[in-house]
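So this first bit is one chain, no partners, the form predicted on its own, shown in structure tokens.
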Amino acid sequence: MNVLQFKDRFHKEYGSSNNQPIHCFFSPGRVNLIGEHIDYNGGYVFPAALSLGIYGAIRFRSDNLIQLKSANTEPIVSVDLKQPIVFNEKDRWANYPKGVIKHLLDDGCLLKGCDILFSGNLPDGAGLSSSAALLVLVTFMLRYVGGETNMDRVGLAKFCQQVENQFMGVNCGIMDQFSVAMGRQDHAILLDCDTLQYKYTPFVLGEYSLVIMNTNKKRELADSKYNQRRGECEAVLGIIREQRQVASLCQVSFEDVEEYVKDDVLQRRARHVISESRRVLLAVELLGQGDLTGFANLMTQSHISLKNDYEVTGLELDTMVECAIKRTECIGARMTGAGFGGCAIALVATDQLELFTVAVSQEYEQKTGLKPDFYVARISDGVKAIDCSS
């Protein structure tokens, strides 16, 4: 869907019959290529915004409701701008817009009635953060129309976290969210989650190509195991306190676990952690020196730490890892997301993209039975405002 069919598809649900000029907005998902679980442990990540995302659409109306609607999935939801905004399962996806409605207006802003659609491309529940990409959506669309055209990037990841962390339940680290407003074409976000300092790389594969399979599991992350694992790395953090004053988990040496941490599901809990920031430095210094093997290398790596010491990968992420990983095209493949389902990604020859899929998808199949989807990944930017007349 373009623009202009998303404008029509507008006037459709709602009518062309308000004068109000129709405001048009996209938000990305997210790929983290390497660094995952740390950003709630204060370390280092290496995510990038994709070209795969969400587009919004918000025409002001005369009264105090805001309309949700999703060309994608049900329900309509409205919104009473004069009535106290509270979550409920029923009204599912919506649940995320009027989170960024109740904590905007929490903090004083002064919003009007208007209508929304979305529609997107990114599919749901597969580790790309379409959640993030729909909460940092609203927020910018809300703030933008209402005369905030140039906002503070990082404070509106800090304000969509918190939406997240407190309407919707979900304990998440700031990586999901500063992906999504901070992205920027053909370069990847080396980002400091304890500090929130940050390096834009570029991301240049050469005659490879970032191969993003999904593997059709679909996994609900309030519902998953993902607060446990929080849970687990504070409680390794509040072990190490009691000896030293430490900021973060990713402070804390291997030392340090082996001889304060006894539980052995703990100690491997925290031995990824602290293996997972390193190998970011690492990868992020082997790709600026064009060391795509060693960078793909890493990625591999890293998906067997998760899946032997985090413990989040599953059957269907290790099948398609595994299934990746053995065929010569391809040079390195890990898992991305929170896991437990959704998707991975792979360094890919892109001369062989074709081959490669055919014969990973059948594999996957025959072993899971289900149909991955592929998608050859583009790198864009961050959310932002988008022509409607074009």
Given for the second form:
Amino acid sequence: MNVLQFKDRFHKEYGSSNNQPIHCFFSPGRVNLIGEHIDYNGGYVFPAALSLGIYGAIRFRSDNLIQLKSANTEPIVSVDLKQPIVFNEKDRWANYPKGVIKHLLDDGCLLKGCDILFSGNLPDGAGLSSSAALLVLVTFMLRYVGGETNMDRVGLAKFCQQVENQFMGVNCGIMDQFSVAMGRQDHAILLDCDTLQYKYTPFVLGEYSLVIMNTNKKRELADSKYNQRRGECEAVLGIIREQRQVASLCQVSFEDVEEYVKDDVLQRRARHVISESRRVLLAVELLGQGDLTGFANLMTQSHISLKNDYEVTGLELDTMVECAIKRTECIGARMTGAGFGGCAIALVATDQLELFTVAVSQEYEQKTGLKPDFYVARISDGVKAIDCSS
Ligand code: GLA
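Counterpart to the form predicted on its own, namely the form predicted in complex with alpha-D-galactopyranose (GLA):
What follows is the entire complex, opening with the chain shown before.
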């Protein structure tokens, strides 16, 4: 659907009699190139915003209701700005905008009634951050139409992380919201999650393309297992802190883990976190030198660490990555995002993309019974207003 079709759809859903202007926005999904389960451990991550994402259109109305509709999914939800706003399982996806509205009101923002329509081309539950895309989109839209057209984007990311933590109950880190708010076309972001200092790095792949491989395995129980991993990391940090002062798990040494952490599971969790944060810095250096094979190798090592030590992959992601890396046209692959299903990424020779997707698709389906999807990633800007005036 292009912008004009989207606007037409808005008129169909909400009518044309209200002559307030319609404002349109786009918010991207993200892919994390390397640095997984690191953001909440104070280390480095290396994500980028995608050209796939969610469109949003908004128009003021004359009462105190915010109407929320999606062109892709049910239900339609109406939020009364004068009533308490609470999480409701039945509202499904609309809990994200509800959370934003509640937190904006709590922060003293003056919100007015409006009609909002969303339409996305981002597969949800696929580890491409559809939830962060939606949270950042709604916050950006509501603040933008309220007159804040030039907002602090790091603050925007932090606000949305807080909504996800507090309203949705998912104890996520800052990486997804940061990538969606701060993305830059053809660049990845090296983000220090401890200080939130960041640096844009040109994402130049030469003869290769970044392929997103959707396992089409939904991320069941992902949130509870995610919170469990976070708890395990906090447990390790607690043990180390009985011995010495340390700011975050990424700053702990392998020697300290071996000496003080006796539990095998906790040891492995820590080993992933410490090695992964180091891999990120090395990967960024290799990419800067144009060493794509070296970069891709680290991607594969990252997957192995997430599989064996962090245990967040599962049959589908492992099968997908194994099918990919055995092909000569692929130089490296790994899961991306939280794991437990969702997407993997691979660096593949551009002139052999067709051969690659057909072969991997066949073998993956034979082994798992699931049909995968493939997308060639384009790296785009963060959330933005788009012109839909004509
Ligand atoms: C999810 C979370 C992020 C991050 C990744 C794993 O996407 O929202 O904060 O922890 O998992 O790297």
